[in-house]
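Next up: just one chain, as C-alpha cells, the form predicted on its own.
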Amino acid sequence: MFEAEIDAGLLKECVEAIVAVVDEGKVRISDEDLNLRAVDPSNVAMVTFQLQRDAFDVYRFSNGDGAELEMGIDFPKLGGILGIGGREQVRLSVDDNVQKLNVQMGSLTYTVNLLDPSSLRKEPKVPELEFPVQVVIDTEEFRRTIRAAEKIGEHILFGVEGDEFYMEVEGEMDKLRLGMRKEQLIHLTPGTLHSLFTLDYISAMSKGMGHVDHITLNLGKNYPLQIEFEIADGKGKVSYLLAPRVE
C-alpha cells in the first residue's frame, strides 16, 4: 500500500527533471524514499533520482514482505495532469494490484493506468567512475550560456584550462565560448581536461533543473559528464550521465 501527499509544483518540479532524459521508468518505492534509475533509448544518457520520505507532507507505505513497489509511470502523461491541476496539494495512492496511480487535486481525481515494470528497459547499472574535476556553477549561467549555444552548433565542448572553467561551441560561421575563473565559479577544481557532448542532451538536462540555484558538473579527459543537484530542499537529488562524443 502507497499513499502520499507533496505539493504539486514540486512533484512537477520532480517529474520534469526525469523527463528531461526518458519518457517512461521504473519507479521503486521503499519505506524510506521513492527512487528511479533510467537510461534513454539511445543508451547515451542515464538519469538517476531520488526523493526521501521526509520532502512529503504525508508518506505512507507498507508491503507484506518488506519489498519495495514497483511502478511503471509515463512521465509526460503524469506531468500533463500536474500542469492542470496548479499549485495545490496532490494525493497519491495505488490500488492493491498496482497497477493504477490515483492522483487527486481538490476536486479532481485522476486514475492512470501504470505500465508493466517488467515490460520496461532494465534498470542501469550506476558506473563507478573516478571524476578528476569537479565545478560547481550558478544554474542561470549555466542556462544562459546553453540557450546560446544553441544557436550556434550541435555539439559543446566542456573544459578546464588551470583555474578556468569553460564551455564552448563552434558552428560553420560562429562561436561562443563562456570561460569563467575560479573566482567566478561557487568551486572549481583546478586541472586541463576536456570534453566534447551532444548539445541537444545538455539542454534538454538544463531544462529539467527547475528551480534550483547551483548544479555540479564532474568532469574528465574524454569522459562521461555527471550533473547533480539537490531538490525539494536538499531531501531530493537528480543525477544526469551523459556519454562524450569522441573527438
Contents of the next structure:
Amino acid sequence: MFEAEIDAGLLKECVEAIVAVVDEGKVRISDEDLNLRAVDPSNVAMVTFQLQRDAFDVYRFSNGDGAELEMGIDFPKLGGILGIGGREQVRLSVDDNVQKLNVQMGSLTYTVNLLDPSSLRKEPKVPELEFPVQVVIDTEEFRRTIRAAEKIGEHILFGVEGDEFYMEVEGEMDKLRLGMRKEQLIHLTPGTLHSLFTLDYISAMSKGMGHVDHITLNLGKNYPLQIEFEIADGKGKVSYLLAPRVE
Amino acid sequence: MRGLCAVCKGSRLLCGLKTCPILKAILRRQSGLSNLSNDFSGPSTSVFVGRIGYPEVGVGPLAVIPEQTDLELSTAHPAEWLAMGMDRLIELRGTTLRARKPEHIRSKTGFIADLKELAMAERPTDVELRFGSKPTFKFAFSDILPPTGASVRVENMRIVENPRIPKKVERIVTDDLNAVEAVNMLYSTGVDVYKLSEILSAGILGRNRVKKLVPTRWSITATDDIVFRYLSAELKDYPPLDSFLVYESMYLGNRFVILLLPSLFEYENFEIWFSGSLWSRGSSSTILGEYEGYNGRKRYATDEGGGYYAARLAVAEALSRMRRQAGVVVFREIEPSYVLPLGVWVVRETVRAAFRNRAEKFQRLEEALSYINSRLLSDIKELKVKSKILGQRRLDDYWR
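Switch over from the form predicted on its own to the form predicted together with the partner chain, please.
Shown next: the complete complex, the earlier chain at its head.
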C-alpha cells in the first residue's frame, strides 16, 4: 500500500526531470524514497532520480515483506494529468496489486492504469565512471547557451581549458561559444579536455531542470557527461548521464 | 542553389522561379510525339488527383492508349518495372494519359462517384472519355509520381464495363472507419501500398462526414507513413537482431546499401546526390540526412521528402518479416545516370529488392562499416561523422 501527498508543482518538476530522458519507466517505492533509473531507447542517455520521503507532506508505505513496490509509469501521461490541476496538493495512492494509480487534486480524482513493470526495459546497470573535471554552473546561464546553440548546430562541445569552461557549437555558417572563467562559475576543476555531444539530448535535459538554480557537470576527455542537480530543497536528486559522439 | 535543388527536387520551386528549369529542359527534349482525337476509348488504370489550386484540383482517370502500349506491363506492379531500363520505362509511361476535370475535394458529383469505382477496381476498367480538346503528348516527371505522357481536360466519362472491386475492399470501405484504421485493415488483408494510396486519394476512406479527395502526391507519402506506423507498433515488440546485416541493391543509378544494427529501432536515411546528378548540379556531391528515434518523428522529413518515407516503409516490411527490430541506416547514392526523376516507387521497390538479396553478416560494427565502404563510392568516414546513429557512442560502451 502506498499513499502520499505532495505539492503539485514539485511533482510536476519531478515528472519533467524524468521525461527529459524517458517516456516510461519503473518507479520503485521504498520506506525511504521514490527512485528510478532508466535509459532511453537508443541507449545514449540515462536518468537517475530519487525523492526522499520527507519531500512529501504525507508518506505511507507498507508492503507485507518490506520489499520495494515497482510502479510502471507513462510519464508524459502523468504530466498531462498534473497539468489539469493547479498548484494545489496532490494525493497519490496505489492499490495493492500495483495496477492503478489514483491522482487526486482537490475534488478531482484521476485513475491511471499503470504499466506492467515486466513489459518495460530492464533497468540499466550503472557504469563505473570517473570524471576528472567538475563544473558547477548557474542553470539559467547554461540553459540560455543551449537555447542559442539550438539555432546553430546539432552537436555541442563541452570542454575545459586551464581554468576556463566552454561550450561550443558550430553550424555550417555560424559558430557560438560560451567561455566562463573560474570566477564566473560556482566551481571548476582546472584541466584540459573536451567531449562532443548530440545537442538534442542536452536540450531535452535542460528542459528537465525546472527552477533549479545551479547544476553540476562532470566531464572527461571524449567521455560521457554527467549532469547532477538537487530538487525539493535538497530532498531529491536527479542525475543525467549522456554518452558522447564519436569525434 | 545546389543544396536547394536537392531539397526541392523540382517540386516546391524553392529557387523562386515559376517552373523548374531542370525539369523544363528535360520536358522540352521529350515532347512532341503523336496526336489523339477528342474521343477516347480504352482502359483506365488508375485515378489521379492533382494538387495545384487545392482545394479545387484537377481530378480524373489515368488511362493508357491501348494500341500503343503493353497493357500488361504498364499496369503491372512497379516491382516488375525494375526489370526495365530508363528508356523502356519512359516509353511505357509515355502512353499514359492523365484526364482531368476541376473538382472541389469534397465534391460528390457522378464523375467523382465513378472515379471511386475505378480506384477500387483490381483490374483496368474500360472507359469512354470525351476531351475538351485534342490531347497532345507532354511528359510530366516528378520526384514522387511515376511519369505520365499527356494531360488533357475531360468533359465526360462513361464506364463501359463493371469495375471489378474485391469483396474485402468493398467491405472495409463501407464501414465507417477513420482513414488510418481503414488503410491498416486493407494493408493487413494484403492490399499493397500502390492500390492503397489510390483508394486514399479517391476520397473513399475516412469518416463519412470528412471524406475528401487527397492529391495523389500527398496520398502516396501519407500511405507510406500510415502503413509504416502500423508495422512499427508491432516491430517494437520484436527482439533486436543479434548481428550486423548489410543489404544492397541498385536500379537506374540509385545504389542502396542498408545497414541493420543490433539495437532497438531507430532509423536514418542518407541521400548522396553525386555531382552532376539530377538534383546536384554543382561540383561536389550533396549529402542529405534525416533521422528518427525509437519514438518516431513528429515533423515531416523536409530535406528528403517522399523518398524517406518510401524507404522507411520497405525497411519496416522487411523487419516485420524477420520478426526482429534493429537500428537502420540507409545509404542511397544517386549517380548522374539517374537523369530523370521517375517517382518515389523507385526508392520503395529498390529497397524492397535489396531485402530479397542475401545479407552480408558481421559480428562487429567496424567490420560492417569497412564492408559498406567497399560497396559505396562515398567515404564511410565522412558519413559516419554526419550520422546520428553511427556517430553516437552508447552508454553500454562504458559498462565495464
